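Next comes just one chain, in C-alpha cells: the form predicted alone.
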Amino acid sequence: MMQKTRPMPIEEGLENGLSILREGYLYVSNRHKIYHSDAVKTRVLGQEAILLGGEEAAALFYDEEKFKREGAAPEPAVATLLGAGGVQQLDDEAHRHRKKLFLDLMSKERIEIWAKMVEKYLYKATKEWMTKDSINFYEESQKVLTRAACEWCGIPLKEKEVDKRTAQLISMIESPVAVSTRHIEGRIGRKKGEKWISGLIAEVREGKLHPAEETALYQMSWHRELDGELLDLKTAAVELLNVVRPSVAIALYFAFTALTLQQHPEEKAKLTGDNPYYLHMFIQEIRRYYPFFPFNGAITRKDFVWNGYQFEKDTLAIFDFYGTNHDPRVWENPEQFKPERFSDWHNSPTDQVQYKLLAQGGGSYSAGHRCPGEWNTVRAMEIVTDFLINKIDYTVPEQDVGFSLVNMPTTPKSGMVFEQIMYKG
C-alpha cells in the first residue's frame, strides 16, 4: 500500500550557501519557522539538500537504515575539521568497528585520568596567570587542553611546541565555515597537524617511541581494520586528531562556563549547595543553551516517506543541532538559562537525551554517530566549573562578552578576560 505524500516546502534560489554564512546557527531553524515544517528543501554547495530539525527529525536523521555518512561531509569541512577517512564518515560494520576503538579509550578509569590532567594543567597555568595583569581565558584554556589532551593520549609535547600545536588544532576547529584567510589557515593547520601526528605514529611502529598501551597514540598506531590491516599512516593520524582536536574544542565550553558564572552569579550558591547533582544539571544546560557546532550532514540510503514527505535516495540532509536545542516543543522557555530543567535527567545520554540534547550529536552513544568523547567533555566541564568557583579568585573587568550567532563556532567576543587572579586559601 502506497503512503500518501504531500509537497515538501522548498526554499527559493539556485544556491543558498551564502544564507548559511549570513545567518549562521539560525539558518536552518529560520527556514523551519518560515515554512512551518521540520523538513525544508533547499540548495547548498550546488546540490539539493533537506533541512531537518526537532526531536522527531533527530530520530529520523540517526536512523542508520535510512541515512549514511559516507560522502555527506562537505569538502571544506573534510579539509579542515574532520580530515579524510575518519570515523565520522564511515557506516555500518566499518563504523562500529572503528568507533569501538574510540569507546575503548573512554573507559571510566581513563576519563578520570583525563579529568586529573585537565585539573593539573589548570593549576600549572594559574601560576603563570598570577604573574600577569590579565589573561584571555578562552585562549589560555586552549593551551591547557592541548597539554592535557597530548599527555592523556601519550603524545610527547615539548613546552616550546605548545603555542604552535594549539594554533594548529584551533585553526581546524574554527575554520570549516570561515571565509578568506581563516579558512586557509584551517587547511594549513590540518596538513601540518596530520604530518606531526603521522610522524609520531611512524615512530611508534618503528619502535622509536613507546607510549603506554592504554593511550590513544598506542591504540591508533596498532589498530587493525576489519581486513586485518593496520590503518595507513594518514588515516591513523586523522583518527588520533579526532581524539585530540575535540578535546581542545572544549575551550569553547570553558569560555561559556566563565560567562555563565559572570552573568548568573546566583548559580554559584546553587553549585555549592546541598544538591550534589546540580553541577551536572548546570553543565548540561550550558551544553544545551550555548552554540557549539551548528549542524551535521547525512545522505539518504533509499527512498522513503516521513511525515508525508517523500525522501529520495542519495539526497543530502542537514540536521540542526542549535535549533533543536532551542526547540520550544522540547524545552520550556528555551531562551532562559535554567539548569533545573535537567533535574530528572539522571540517566545516561543514550536514554532520555538521545534525540533532545544534541550538543555533540545524537542517537546511540555506543553504536551510532554520537560523539564518543561526550563524557570527556562533561567531566572536563565539571573540573573547570569547580576550579572557577572554589579554587581561584579573579575579577572580570568590563568587556564585550556578547557572542555572535553568525560566526560558527562562536565564543564570547572578548574571550572572557580575567584580572587579579589568585589561588583561594
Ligand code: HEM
The other form holds:
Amino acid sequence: MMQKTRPMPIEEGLENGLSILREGYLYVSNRHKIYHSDAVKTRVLGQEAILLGGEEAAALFYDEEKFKREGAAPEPAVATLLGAGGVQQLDDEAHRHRKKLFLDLMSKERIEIWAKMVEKYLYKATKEWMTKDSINFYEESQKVLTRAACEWCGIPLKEKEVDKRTAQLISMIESPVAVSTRHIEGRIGRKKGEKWISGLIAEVREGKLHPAEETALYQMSWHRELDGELLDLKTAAVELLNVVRPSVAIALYFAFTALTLQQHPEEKAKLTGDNPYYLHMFIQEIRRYYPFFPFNGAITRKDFVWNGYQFEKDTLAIFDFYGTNHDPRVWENPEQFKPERFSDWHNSPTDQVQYKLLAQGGGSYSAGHRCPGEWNTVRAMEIVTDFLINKIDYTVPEQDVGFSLVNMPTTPKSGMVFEQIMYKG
Ligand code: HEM
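Next up, the form predicted in complex with ligand HEM in place of the form predicted alone?
All chains and molecules follow, beginning with the one already shown.
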C-alpha cells in the first residue's frame, strides 16, 4: 500500500554550512523550531541533507536497515577527529565484528582498573598543583587522562612525552569544525598521532614490545578481520586512537563537572560523603545538560517514508544529539540543571536500547554505533566528582566560566582556574 506523504520543509539556500559555524550546537534545533518539524531539508557541504532531531527521529537514525555510516563522515572530521577506516565508518557484519573488539576491552574489571588509574593520576597531579599558585583544571585534566589512557591501553609514555602527546590528542578533538589554524593543527595532530601509534603496533608485531593481553595496544595489534587478516598498521592505529583520544576528551566533562560544583553549591552539599545514587544521577545530568558531541551523520540506504516525509536513497541525514538532550518533549524544563530527573532512569549506561539521553549516541550499546566508552566516561566522572568534593580543597577565583554554544566542542572560557589546592583533612 502506498503511504501518504507530505512535503518536507526546505531551508532555502545553495549552501547553509556557514550557518552551522554561526549557530553551532543550536543550528539543527533552530531549523526544527522555525519549520515546526523534526525533519528539515537543507544543503550543507555541497549536498542535500536532512536535519533530524528528537526521540522518534533517533529511533529512525539508528535503524540500520534504513541508514548506513559509510561515506557519511565529512572529510574535515575524518582528517582530524576520526581517521580513515575506523569503526565509525563501517556497517553490518564488518561493523559488528570491529565493534566487538572495543566492547571486549570494556569488561567490568577493566573499567574498574581504568577508574583506579584516573584516581591515581589525579592524586599524583595534586602533589604538583599544591606547589603552584593556580592551575587550569581543563588543561591539567587532559594530562591526567593522557597518562591514565596510555597506561590503561598498554602504551608506554615517557614523562617528557606527556605534553606533546596530550597536545596532539587534544588537537584532534578540538579541531573538526574549527576554522583556520586550529583546524590545521588538528590535521597535523592526527598525522603525528597515527605515526606514533602505528610505530608502537609495529614494535608489538615485531616482538619488541610486550603489552599485556587485556590491553588495547595488544588487542588492536593482533585483531583479525573477518577475512582472517591482521588490520593494516594505519587502521590499527586509527582504532587504538579511538580508545585513547576519547578517553582524553573526558577532560571536557571534567571541566563542566568543576563548573557545576562552582555554580551549584547545593549540588556539592548533596554529593558530600558517600551517596552513590545521587552521584550517578548528577553525572547523567552533566552528560545531558552540557554540550559535547553536537550531531552525527548517516546516509539513507533506500527510499522510504517516515512521518509522512519521503526520504530518498543516498541522502545524508544529520542527527541532532544536543537538541534531543534539550528537547522539552523528552525532558521537563530542559534548560534547568536537575539530577533528580534521572531518579527513575535505568542504570544507564546499560544495554537497554534508548533514544532519549544521546550524549554518547543512542540505540543499543552492543549492536549499533552507540559509544562503547560510556562506562569508562561515567566511571571517570564519578571519580573526579568524588575527588573534587571529598578529597581536595581548592578556591575558584573570579574568572569567565561562560561557555559558547557556537564553538564545537566547547568548554568554560577560563578552563576553570583553581587556587590554594590541598588535600582534605
Ligand atoms: C568523552 C566522552 C565521550 C563522548 C561525549 C563520546 C561520544 C560519542 C558519540 C556521540 C559517538 C557516536 C555515536 C553514534 O554514532 O551513534 C561515539 C562513538 C564512539 N566512541 Fe565515544 N564518547 C566519549 C568517550 C569515549 C571513550 C572513553 C571511548 C573509548 C574508551 C569511546 C569510544 C568510541 C568509539 C570506538 C565509538 C565508535 C562506535 C561505533 O561507531 O560503533 N568514546 N562516542
